[in-house]
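Consider the single chain below, provided in structure tokens and representing the form predicted on its own.
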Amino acid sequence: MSLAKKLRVEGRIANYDREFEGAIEIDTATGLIEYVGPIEGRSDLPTDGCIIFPGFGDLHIHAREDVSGSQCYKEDFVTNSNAAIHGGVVHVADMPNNPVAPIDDEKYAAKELLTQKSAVHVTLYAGIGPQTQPLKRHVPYKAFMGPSVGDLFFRSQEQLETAIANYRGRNVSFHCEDPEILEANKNAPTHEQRRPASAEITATEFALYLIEKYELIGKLCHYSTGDGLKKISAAKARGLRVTCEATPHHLFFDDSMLTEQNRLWLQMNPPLRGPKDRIALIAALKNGLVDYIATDHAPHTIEEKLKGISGVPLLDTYGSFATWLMTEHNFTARDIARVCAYNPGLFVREFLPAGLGKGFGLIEPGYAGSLTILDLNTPYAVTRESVRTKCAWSPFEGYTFPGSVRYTVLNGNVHQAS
């Protein structure tokens, strides 16, 4: 009887709640770390400068994949996979906003089948309307206060709390912005006020109203204004069952930063900020109130952007932005192992399939063996040419990283960084 091929790694590994030098043991027969011990000097990958994190998960991102076909110009599964594994993510959770949206039992395994072609994990959000039910199965769901693809949007808070009264118990993200205030200001000069921080502050006190109510499990998405996030604070001090992701590109961008040249490249929903909302993003995710990096992968193409679609796509420099947060902001290993792996991977366990062991988020016997390996001492200068998205470009274009990721682990499967 032939043995399974063992994948040994060893050097610095950071779970979220301590860092040590170790040896990890990936079976990958069955893709499961097998075992953790100490370094006997014989790993398979050198790690010389490097730290060795859980594969980093991405809650939030747009693939554009459904069974139309239509938006596959943008984003497919394969191309979407290539863009995470080249930024060190080994598991992303999709969103619902597709021409063809996953609402029913039906549209969502059509959509399930489609991911199959993914090489990292895919859980699939459930898109919540002015007319859906919950589905029969156990899905995560998502719910846009505000305009969106197709008819997947609510127009007062009213429609929105008729809907959600469906979905109680549920586990369900919010997009907030009220859609009043942005009609109220849809004439607006510019897109930041357009889409004004209000817009954002009354939708998070009409969602975490909901969660409430509706004993809902909620997620709020794309988090971007400090004043918001003392609502949060509060909320969760309460009791309620409530976490919150930031962007990178709302932790690294302010409004102050935009010129006519990049304001288009810098488009998205909700805005960009101001410099004291960005400082409050960074010092919420370091402490804690901030659950999750997530991007919000947006990826548009050139010619879109040019036309004023929002959206930007990020996947590909989740890793490297990583770094930034720990030589520019002194985040500590343990603090990026919080946001990126442990987090991300408590929030897909209970949707995940059998197969992945414990799931995504440390590195523990029984785990997925999929690993982000950071390479400290090696910069990444972002190019149009360096990413994988399929929309080939990025808003950190012309920009150096402190650091990269040097491998992408995925299940005992080695994939370097090129």
Second form
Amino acid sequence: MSLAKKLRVEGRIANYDREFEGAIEIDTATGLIEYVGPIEGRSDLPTDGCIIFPGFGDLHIHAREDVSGSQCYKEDFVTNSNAAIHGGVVHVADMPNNPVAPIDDEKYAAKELLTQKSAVHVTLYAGIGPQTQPLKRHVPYKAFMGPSVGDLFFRSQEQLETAIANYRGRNVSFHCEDPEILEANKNAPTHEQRRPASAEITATEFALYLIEKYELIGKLCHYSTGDGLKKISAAKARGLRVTCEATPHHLFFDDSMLTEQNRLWLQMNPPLRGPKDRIALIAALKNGLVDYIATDHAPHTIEEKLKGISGVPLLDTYGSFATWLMTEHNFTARDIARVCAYNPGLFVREFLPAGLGKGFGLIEPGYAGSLTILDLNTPYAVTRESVRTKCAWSPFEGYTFPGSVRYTVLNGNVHQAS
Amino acid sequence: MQKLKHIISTTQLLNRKLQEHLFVSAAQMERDDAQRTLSRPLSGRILATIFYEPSTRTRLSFEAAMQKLGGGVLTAENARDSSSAAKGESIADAIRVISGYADVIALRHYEEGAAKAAAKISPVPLINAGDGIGEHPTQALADIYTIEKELGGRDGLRVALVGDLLYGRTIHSLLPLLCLYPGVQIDLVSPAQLRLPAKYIQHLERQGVHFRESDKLGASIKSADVIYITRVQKERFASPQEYEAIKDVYVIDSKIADKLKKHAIIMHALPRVNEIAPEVDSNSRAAYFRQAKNALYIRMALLNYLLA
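Alternate state requested, the form predicted in complex with its partner chain (shown: the form predicted on its own):
Everything in the complex follows now, all chains and molecules, and the chain you saw is the first one.
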């Protein structure tokens, strides 16, 4: 560790609303950005060909670790943090579908203790199940509508509404797949047909109804269907407090790309949709209807994947995926700053502990001194050996992203990403 | 800093620590309200809203704030015509008597300086709910709270104040708070006859705030983070002809709204007449209804601060 009290980084800086040449000074004692000003030609880090972003935030990951430790063979908070840093992610929000699920204050606090090992800040969701009650603490919640991985799910809309009625005014994220439609299609031949688009669209309508009726601050997770997006757009226009995530896999892959070789590797919930859905999702991410890139990082071992378990690990490739959006889909640096940094920062702000200043998502004095520095000229060829997630594989293996993460800065501490 | 007894002018609210305290408190109240878990810290206390000038919205907002905190409300809606004022009673007497019944007073008056004069003799906390063309500090605080909430309280904000800057009391109250932001840039957009009064211009100059004046909105549309538009107030004009001539000089419609920066916000203290087309309401930049809701929570935070 350097003894210097300040880290100074100069270069091209992108906030969600402004892109400029400038200098950032981070006080390494407080870990906060102290100063943003003009370039003076004395940067502690080389940033040629790079864009300096506020540190990226991934609002949807499964780090797998809980007090039982029974899933730690897939991932834990340390390996998860390594994968995040590799992908340029400075804070994450971890889902509650653990064997010992954080559904009350005590279990939540116990899981929170485990996150201290993580170098990147971890916000924990608390789980909502048929029998749960809100915590005394102010935390974000997650409701799984239908069966996925774990036990926190509902069998019908009625059962879900009964539970949600206790969570009036809370911040609730929804996994939108209607359990009855999944049940009706469970014998269809492919994974994609067993979990059809109609399951997500019906569940979206119901989630929006619950958000409105119970004054929730709602978030729809890993959104995948073009037709559902129209409903979200209408709800936003009506003034509902609802935001929406999209994953790299739903933006990058669609069902037309499935082959017998990759089918098992690209199995996740919700599944890949058609090319039209994918194009609609990219457009919605660009125009602001979709608010966040959140990975749904879901590590499973290679053996498990070959058995047909759903979920893909994506933290390692978060930052390089952003460069793909810039090169392939003309996202501006400001667009990236919005969906990868600013909006995720807004989401977690009210849940952050003291000491992180104004929080994440902006390069401004008073905000956390965490940066993601993307190198737009150095491609990243994804290999199994290069990823740091414990499950040690990536759905992007063999693909070469146009750019890469050069540095991830965590509260003034520099981590070389590659 | 010493706890404030009365809230009369925005200049009392320039302390960042106090602002932060009130903003955190307002956010907490909003959360608790949505969760229906508000405690009733002001149970048994009474707010009197004495309005010598009609303002249904401000009055209801104060009364709702008090009731949500468990307190009671005494209300004099048209105090100018219906109370003893009509019989010639002085405001001083009215305050002395009402303060015997109420624990806090929200006063709206048609004369600038009325609130300050009333506070001098009021034994209970008095809140200025607008005094003529003077100030409206709770509105200004709610406006800053809205800007912080929506834009994160940034350095280098570009704020366009549009419309009636001469009589627009919300603007006058907001300016000193805006000046606290490092690097803030202010566009003053108004017809020549409704320019910002010289004393506020001088204040901006003294504070070294970067500002420009214009009678055209055009230049501000692409650069502004905040567009704050005011109603040209009919009641401030001597003749209807004068009012008619300039009432609709600035109108924000969808075409203009869509040209604003993606994250810019449109603010308005409401009520609006034609300044913002209804079609803009569904634009994500339209912050004015959220702004009105924020005012409720700010007033709750203030009442709680003054009384709890």
